[in-house]
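Only one chain is shown below, in structure tokens, and it's the form predicted alone.
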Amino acid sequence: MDRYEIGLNKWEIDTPALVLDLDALERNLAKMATFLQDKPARVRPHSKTHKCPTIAWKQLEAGAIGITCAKLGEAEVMARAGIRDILIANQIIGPTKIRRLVNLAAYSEIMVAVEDAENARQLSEAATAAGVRLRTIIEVEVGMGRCGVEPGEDALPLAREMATLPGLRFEGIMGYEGHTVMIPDMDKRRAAAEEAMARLIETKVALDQDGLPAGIVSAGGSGTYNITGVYPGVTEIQAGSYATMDARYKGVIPEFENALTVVAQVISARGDRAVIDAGLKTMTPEFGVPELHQPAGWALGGQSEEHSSLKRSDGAALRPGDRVEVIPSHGCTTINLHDAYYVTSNERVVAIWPVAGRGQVR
């Protein structure tokens, strides 16, 4: 990270560079906070998108009740930055990771998802040996076909055992309706998300009736924040991409701004075709080809490891050295390729924020 670039115009940064518009970011955080202001649910933003403690702290300052992480390594990064209330929305399996987890519980209010009784017993034994009580929630499978116990009464045996384990503190349940968040049609997305939430709340009701109240009911992604966030019984949503946004989510929740872009440089230009110095190692394609934001009249085509091609429709000719700006199609995986954000305000670099959670897959 080159600190000398602070103060430069974003078009002067060495390329390719991951650029974050600070003003757009803060408007996105404020928009989410305003939406939930009079709602029972609160936001526990998912940091797997931005992987940056500075952004996480901004989310907390904007009213978030805590931070969500996908991996233990991400949680360690957030805890080292002083963030205490952290949910790992994943299972922590095996003695090595469990040892790290209970160590983390000594200086944070870490909470972890559980779906298996044997895993719960292992967590409890390690926590008891370390002299801590570990906050836990049960993950419920709400239709995504990934992790979690079956909804309703199937969750009761696990909850009963977890409530008796001395090293655990049973806090509630979570379920992720990730299979619904990208459905383009709002009515279909709402119907699918509400069907998933009905399964989650069915589980909460069963637990409540069994004398094991689920104080936390955690769910939701950016694409369903305004569905899950108002669903009766849900207490928090784990939306992540809303903060930085990307091209794919913009088609689903256009009310949030694309704060995240990549600035790249033209390295070859021949008539209606050009090549830039940002390819697959800079921008990921699993949600489609990234979207060229500037200049107008050009579109991004194929990608290879270090290059992407541009094709002109009616824009002005490009020359080697010209800068272009691209909106990633998928922010989460694109951000994970970069060491830092070049943070801008009015197109001027005002800070460089490390992507401290980059590569924390363990």
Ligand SMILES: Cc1ncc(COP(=O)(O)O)c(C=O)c1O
Contents of the next structure:
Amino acid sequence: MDRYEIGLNKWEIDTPALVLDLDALERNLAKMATFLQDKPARVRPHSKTHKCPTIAWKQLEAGAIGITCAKLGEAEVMARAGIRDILIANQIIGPTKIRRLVNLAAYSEIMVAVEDAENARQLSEAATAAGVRLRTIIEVEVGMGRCGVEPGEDALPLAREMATLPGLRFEGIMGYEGHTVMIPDMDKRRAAAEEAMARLIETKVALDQDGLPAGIVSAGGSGTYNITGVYPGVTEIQAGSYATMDARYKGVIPEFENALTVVAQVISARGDRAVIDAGLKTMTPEFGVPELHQPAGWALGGQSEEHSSLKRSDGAALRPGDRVEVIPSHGCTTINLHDAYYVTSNERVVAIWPVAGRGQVR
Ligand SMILES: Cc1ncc(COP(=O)(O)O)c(C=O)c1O
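What would you give as the form predicted in complex with the ligand, now that the form predicted alone is on the page?
Zooming out: every chain and molecule, the one shown earlier first.
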């Protein structure tokens, strides 16, 4: 994280570098804000994508009601940066983590997902001992096959117990329809997401009728922001990737811009083949080969740890030292490999922002 690189053109910084186009980022945040402006749902962006408190604050400035995290360690990073309203959209299990969680409640409005009565009792006990009341929501399994209670009346016994536990405040429910967010066809994506939301709202109705109103109904990813975000009864969406975007999501929600790239340099060039200094330790492959953005007429091929190969179709010849720009196929895991963003405006590096939540898997 060398500050001497501030003010340089993005093609001059050392490589490989994670580059974030500030103007595109801000347009993405504004686009989400504009979309939700006249809708009942708000956005609580998932910060597991960017892992950066500066971006989280920008989202709050753009109208977000809070921040979502996947891990306790990420929530600690956000709370340390002064962010108060944080949802951990995940299960926090075991005494070590529960102790950290309730301490977080001393200086933030932390909220956590719950699916198990024993876990709820342990959370309540720890919160009572620490003199705090922990905000909790029930996680509902809406079809993804991950965590959560079954939809509908199955949530009632847990909610009834949570409502009586002195250390907890029962706030509502969440259900992430992650199995639907990448469905390429919009009609099919809509049908699948709406089916998932019907399960979540069925749960809300059961709770309402039982006298345990779910004030918060949280769901949604970037691929379903305009489906889940308008589904009646959903109060907030957890979209994350829309801020920085990546090559895979670009096909699903092309209205958001690829603000995130990796700038790398050619270290070997031989006719129609070249090699760059960015491999699997710089750009993750689980969503496919990253997309070469520049130069035109070349494509990215195989990746090894510290190399990726380029193949020429009709581009101009490359030389060692030439810079290339790549769009990661999966932003969330690629960002997690880097210490910092080189933040650019009109191609000039205007700031270097630490990826403070990097590696916070505990
Ligand atoms: C619980 C939860 N909510 C929301 C999201 C949405 O993220 P994205 O905007 O990247 O689709 C995710 C992604 O993994 C998630 O796990």
